[in-house]
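To begin, one chain is listed below as structure tokens, in the form predicted on its own.
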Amino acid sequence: MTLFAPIFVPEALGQELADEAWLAAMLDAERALVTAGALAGVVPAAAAAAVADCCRPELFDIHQLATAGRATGNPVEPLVRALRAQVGGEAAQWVHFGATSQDIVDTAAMLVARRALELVLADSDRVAAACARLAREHRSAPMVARTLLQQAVPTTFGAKAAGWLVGVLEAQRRLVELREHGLAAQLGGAAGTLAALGSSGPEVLRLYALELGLAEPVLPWHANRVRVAELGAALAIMAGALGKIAQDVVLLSQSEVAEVAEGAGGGSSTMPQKRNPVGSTLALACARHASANAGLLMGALVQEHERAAGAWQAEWEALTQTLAFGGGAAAAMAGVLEGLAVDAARMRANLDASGGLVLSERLSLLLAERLGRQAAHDLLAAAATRAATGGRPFRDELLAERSLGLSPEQLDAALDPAGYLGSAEIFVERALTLYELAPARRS
């Protein structure tokens, strides 16, 4: 483990992606292979039992296997040799029977991914629950919406949280689908024909997948890397949806804005007053790492003939890192949102800071009925410019306009942000309904 890994990746997830987890998964694949062979009648039952009994991680030296794997370009060949040595006797010849190294690594990747996804999805559940709570509690709390980082029109913090929620649910849905149906066993032998198993090949594949609890593929997928690329893309999308939330929190946490704050914001090594949005910062970094590694998996879709030279090998670390950083983003944002401090009073103060300028669209619609759209737009733009440069409130500038046609009371009503929230609360309800009706991955 590097110095930086624990900063980004939760310990439990790191353990599921560690070298030890990969070794255990490869041995699970070898155990399932020999067990399936025995059930199909191509491996003697006694030999299968002897091999299965030796498929225990504690019997092998990971560092030694990794070092030896450099000569063969993968860790399975030295693992098979070491496993045969552990089994010994006649039973040793049935180790790895009918398989090739890629079968074991690819199957191990699916097993590692399945175990890691449980943690990633659990933390994304926490994010969704926190977003739903924020949307529910603040559905009517007015704040200014910002477009291109400029104040635009009023919205509610509940609507913002509802937007976060829907993004996470949409990203989560694809990950759940892949966990349930997209993780398939790999068994094809030397070139995807399972020729070494004779006519029993398809049956061994079926039993192998069943033994592992993985989907049975239509045919071996040695050079068809769609399922790996899909998994990487889905993780990167989830990390990106989480990164969007993180970006909003960072911007809303700025000293000059101060509308939210992380409950456990980090300090600075030199500035005692700092309360940095550390959790959101880590989620943003994780989103970038996940995207970069997913890009490598996308690039590995292009492979030569029946087995690839280089592209497949490049996937191992990339998939591990995409799982790690996708999960890291989920864990970081779960912690942030569960402890997020929301300052509704500050939101209202920032909303009122423009002196009503953020209600210009509403006024434009009101005045357009009498003045026409362009004339109304020009009148308001001119008044806004005078307010910005002359120091007189926007309201006063408008009241000085003889063509305005609104009484002070009518103008004040038009400048009330609470009256121009559109369908924000309806959209909050729709997001909460989606959350309540979403297929429960928690089951």
Second form
Number of protein chains: 4
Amino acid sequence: MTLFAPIFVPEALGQELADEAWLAAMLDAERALVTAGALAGVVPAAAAAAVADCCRPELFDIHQLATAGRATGNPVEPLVRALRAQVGGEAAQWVHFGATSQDIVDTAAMLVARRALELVLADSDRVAAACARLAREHRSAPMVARTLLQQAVPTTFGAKAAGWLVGVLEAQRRLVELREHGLAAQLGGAAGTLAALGSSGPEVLRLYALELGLAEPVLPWHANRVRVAELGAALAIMAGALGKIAQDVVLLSQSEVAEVAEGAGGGSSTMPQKRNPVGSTLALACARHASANAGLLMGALVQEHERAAGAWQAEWEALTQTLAFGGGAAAAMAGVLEGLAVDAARMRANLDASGGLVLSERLSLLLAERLGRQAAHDLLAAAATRAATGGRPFRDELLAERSLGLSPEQLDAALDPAGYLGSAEIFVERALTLYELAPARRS
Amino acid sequence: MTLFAPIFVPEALGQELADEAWLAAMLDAERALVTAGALAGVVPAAAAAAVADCCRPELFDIHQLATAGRATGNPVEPLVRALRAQVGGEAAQWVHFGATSQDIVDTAAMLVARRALELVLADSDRVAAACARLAREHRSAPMVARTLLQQAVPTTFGAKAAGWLVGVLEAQRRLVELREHGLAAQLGGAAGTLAALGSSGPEVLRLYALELGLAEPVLPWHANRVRVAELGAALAIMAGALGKIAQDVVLLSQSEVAEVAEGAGGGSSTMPQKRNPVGSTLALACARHASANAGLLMGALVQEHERAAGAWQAEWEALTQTLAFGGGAAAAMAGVLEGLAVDAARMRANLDASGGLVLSERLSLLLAERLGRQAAHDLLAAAATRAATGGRPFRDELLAERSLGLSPEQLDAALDPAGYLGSAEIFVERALTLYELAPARRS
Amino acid sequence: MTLFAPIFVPEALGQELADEAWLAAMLDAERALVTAGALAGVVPAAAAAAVADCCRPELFDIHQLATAGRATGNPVEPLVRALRAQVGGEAAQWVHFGATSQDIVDTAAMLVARRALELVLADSDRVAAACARLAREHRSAPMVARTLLQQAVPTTFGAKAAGWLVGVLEAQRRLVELREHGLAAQLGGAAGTLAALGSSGPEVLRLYALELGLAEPVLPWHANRVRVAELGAALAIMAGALGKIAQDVVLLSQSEVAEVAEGAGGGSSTMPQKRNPVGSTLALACARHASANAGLLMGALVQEHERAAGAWQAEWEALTQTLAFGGGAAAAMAGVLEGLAVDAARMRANLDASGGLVLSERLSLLLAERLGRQAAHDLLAAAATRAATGGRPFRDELLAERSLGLSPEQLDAALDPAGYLGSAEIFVERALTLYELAPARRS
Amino acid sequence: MTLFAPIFVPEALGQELADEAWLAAMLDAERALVTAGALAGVVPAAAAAAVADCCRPELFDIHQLATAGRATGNPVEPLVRALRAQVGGEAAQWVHFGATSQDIVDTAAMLVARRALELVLADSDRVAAACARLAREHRSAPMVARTLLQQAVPTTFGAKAAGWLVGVLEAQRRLVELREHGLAAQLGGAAGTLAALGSSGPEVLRLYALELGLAEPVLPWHANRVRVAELGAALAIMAGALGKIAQDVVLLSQSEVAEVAEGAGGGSSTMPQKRNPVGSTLALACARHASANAGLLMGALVQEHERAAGAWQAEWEALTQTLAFGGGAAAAMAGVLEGLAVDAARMRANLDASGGLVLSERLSLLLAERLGRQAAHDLLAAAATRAATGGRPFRDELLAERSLGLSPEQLDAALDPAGYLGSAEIFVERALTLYELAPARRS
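Which structure goes with the form predicted together with another copy of the chain, now that we have seen the form predicted on its own?
First the chain shown before, then all remaining chains and molecules of the complex.
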């Protein structure tokens, strides 16, 4: 609806979610309906063929349908009317036979979601591949870990990327599950009994789902929206997992930190030196939209009787937006991570900048063996405070402590971050193994 | 982004929020900027005129701007580049002079919001007028009040409409306040100091706001988003107040209740007899969208430093959606209420259907005077239960109670709902007075 | 925090989420930590035993811990201090060895969630069983289906209950999955490398998870919150599926509909006749809380670096509330459905009240065979309108139509709802089969 | 409900929102009701006195009331029963006379909100005062402004604090408005007509509101929840404005930035050197909770008929939480800002660290006068890139440009940040003026 959509949503995804794609999907549903009807012997074959032949988007005027849809509260009424006019003659009466508007909209939503999910998953694959590469390449590259945005202890950039990777793989796994099993055809007729189809209802439902390549639901799900809410939640969670990476990239890109930079940093309209983390910024905005719209979908589970007045209609735009922004986040972060410039030297410099303060946990363990934990903690906290305020390096403050009991050489060894990486590399391996197994776990 | 937008958003409002409107608003901001600069003596008058002359939407390719905006993370960078190309020569350098991208986007958002708010308010005026008419016309028309959707005691349809009216007036009052005082120009330059304008910053800001007819802010508000969140909240609250009416119309329109009907009830694609409360349904969907997007705007108040990475960018679509759906709810309910068919006879019939049960509070008061409150309550609850289960009318069950102490005539008088309307009419008067005073309270 | 919690949350669940339960869970984590350390040879066995022996909630003052936690921003710091004081001597230094505060809070959250989930799932089992019973008993009981709250076509109450059942089973399946695989121990040390544990990190992590009966994560998940968001979403979706049932019960309980009633309807403080659908009302309120808090959890996925400043801390209360209200909804609806009074006669009466209008889809199909679909639709819509406005029954309006071509007997047969239930019973069977298979699909 | 509440919510505020406070407020409402009834001549004075005398919290068992409230769906039914038992005799029947449960709960909510708002506003006053002091003291202290978290151009710390101040003042203004005019008594009786009070309804309503010191509403607002949603939104916006400050403090406190530090930084359980921005972290968590709960309140505007089934009941906890976390954010940030350590030297050092890059906008303006804007922009961007990658300082890269046309002295003058602060100080003055006028604007 705004100038801004293409800024957040890649063009290919935007097309899968555009009016034309929705119209095509609704016509796919109508075509599958007469086809299934014909196969089940409910609809005359010739009539079905005539209808199917008219299920082509180019025969319809989208703007007119949408405007007419305002009066009926959904776009299917006018579409059915227009399709009947296209078909003409006897065959026209078989258009939409056995279905209700919601059958068509919901099925179209599943088709649109399936096509969009392909793109979302493909971009999240790119994200995962890029994270895996970063984890592998930088598995031993020391950097400082930060908690509450304060330098804490050493870690490696590989371990950070491994954490990103696992988040994306977990979110992806759920999305794949839902793509495989959660996208179901909708066909219930006026109120979920398929009464207009007589005794052929279940057979037509089966063939309809088969024709569309969608799962056959146990029941029509007109007012059971669990699958829609689950899809929305999974997309928002994917967007959130991507947003976590984006947030880290923005923070690591800060002028004062400068450990990474987006390859294609955005310029500023007024400041020539700026290299903004644009891709990550867009991904963060996308995550907010995905979450807000998924929240709407969760709130819309409470639907009245056999078709809701309001909650169902609100889903259409919300699901579209969740797909658009979920995919927008994936595309943005794929671009960011594939082009990410990593400055290992700066990582090392920032790690060293505290003069060893970030090794104080390690010192604390060393000293605790002799002094007891509390005394060790207090000695170190005091030295850290003096170093922070007085100007003398932490190392010198420590050596000045009589109770330290470490030689300068021992202290320097203890202050070497490369010696205090714990299981960082092992965790990187575990994440990479999970990544390699991910395709197998999908099927 | 979808086939569905025109179903929810009236065409005129859709146009005020469309790409073209946003582009025009951004160009209005750029024109005001050079104009203010010229008036303040910062920009040569001839250059300003040359720039202003090119601030015409038809000179720009929206799709190209949006696509280019993906690289810079906002649409102003490419617009400024294109505008400079249009202007050409020496004058081109004065394009965007002193401003940053956010100045233009935020100011455009305020302009778009102002135009959209006019429509939202006009439609909410129609809603208020219709509610006032309904309250006036039906001030004494008895109907049953329902609590937790159970018949409770008598009220009048006028009192119900008066309640709708007051909700809309309260929501409107805040929207008017924000339109008057909350829509402020944005001009801070690269980071809120207007440094590029030297000592003329405040003067240019003043003239820029004046030129645009927007409020002059105390400070640039790049990272202080209170006004945006307040606008979003006020729109969502308006949509919610309208949604409350819509919900009541849907409930009163139920086949089993049938006290009102939308004049232009929507047909069904399969069921000829259906007369769906379509307008109310759309308004309810709109209220959900407005609320979800306003929630995003409230969450987006936390913005980093002098310009946020993500939260600000997420506002653009969210504010647009809040205006679209807030206005969509107002338009839908204006149509619904202006055409609402009210069935006073059915209201009376539903009121009488309980055989006097809905007067039991009144009886309870009457009997309590003699029996004490608890005994009266118990006697009535027992009679009500017997009437509900045994088949004999409540009135007869009561008369069979020896301790009742009322003659049949006294009982019948007590069971007349018209005699137990309390202050319903007085409250209608109060609401109508508030409505008549509303314009005066706006200025 | 309020007088109201016990109104929404059953007492047993409230206890699993209370301060005492959280404290016990944090101490369970600390005990498992020293135990795992001892088994891995990192912590002296005697020290571990001494620590484990003090991990008893009754030794600690909850209020004092919480108050002290304000200064450190989490409750673990003061707890560790207090636990060390309890242990005393040499052994005290092994308290919390290798862990960070977040390890303990996150692990405790998983333990609390596991215990609470048992109750949520048990109550949702009761809901499913009650839905299955209602579906089975009323599989052929005709009632009217309602779309947009308008009478549409016949269905059966069994089919409605089957729809409720499937929604709950789908939501339950995901919750069971997450209980089985999604509840993971947290142990990463200061920043996810387990550096303090030297080379024993992964072994301690394995034993710690084993000791607690929680899944062992691939990596510490300090800043990867996918599992928390997934849990929140699944709970909100369960609450929403329950809310859908609650909404239907409230609507069916309306005085004008009266097809069901809560067995233990709540009285009113002033109206003796009222029998409010209290349980459903509480479930609907719970669904709103679960959804709002799950939304917070989804928004909290974006966490900075190795430990977030704000988003993580917000999870604690949000997850607790999601569990509380998810469980509150399940408990309320279990009670409602187990005691639900179903009035099949009233269902039938409401179905017949339209004088056959709800069979107009069927007539439309019948007539279309001869008149063509559009003419049939128009004939029926006209007759329906005349019946609705003129007073003559729909049946008589139809018989007066020359073009109808049905004998009165044929018309009456067509107007019998029992003959137009379509696949309602088959769908009931399918839902019951899913229900019977549900336990098998869990393992 | 959890161990964590006292971490986020100050004790005094917690008490105003506790069970005891709600109970006291409900009893205040009952007392005011009989008092108003007596003054209006509806209730016998002696009976009123007897009732009023029993409206003391210590006479009631909160846990019992809450548990009993589960059956009726609200806590007033059991309270009224218990109060009648306390009063005994004839007078007992005047307890709750004319009111419905919602009258008492809603009025109590307003009373609780009023008391809590006092504390929220008092703490936000502390925040404003601290911001004003910081703005005043540091009005000329240069620091770097950051957009998208990248160093942009110079500003002053005073200007940043002035921005914080204006956000809080704007949010506060709305809260004050709502405290003055938005907190209204609720009294409508069973369904908003006050029928039980005969013709005295409006008079009792007036006296009741007067007695409680709450605004008298035009109508009972049982199902018009605008005032509740507005209060929630205003609190969430205040929390968001505070969260913005908190976010800036967290970012400025980063080890690599270190321009400010919380006076009482929190320690870590494992890392002796850590000085965490604990107060800001808690405020950020509070802002998330306030926003989520305010979102629930906005979504709850859609309430059915004369009393809602679900949406109203969900408000109780949501409003309480919004007050708790809104106040929690205010208290936390008051503490943070009153104790904030500001390191002006470090600000200056960070500003200088780019070697003049942050002055490139200024250079761009200087050079544009001779080279034209685009050429100037390109020259500077190229020099900036070379400086960033090649190691030679920006200044030297510039001097090496033949087309620069500036002497080293001119260049050095241009690169002095103190000369490029624009209107920072003027804006500080404007914000301080607003602050000084704020009390006057409240009344």
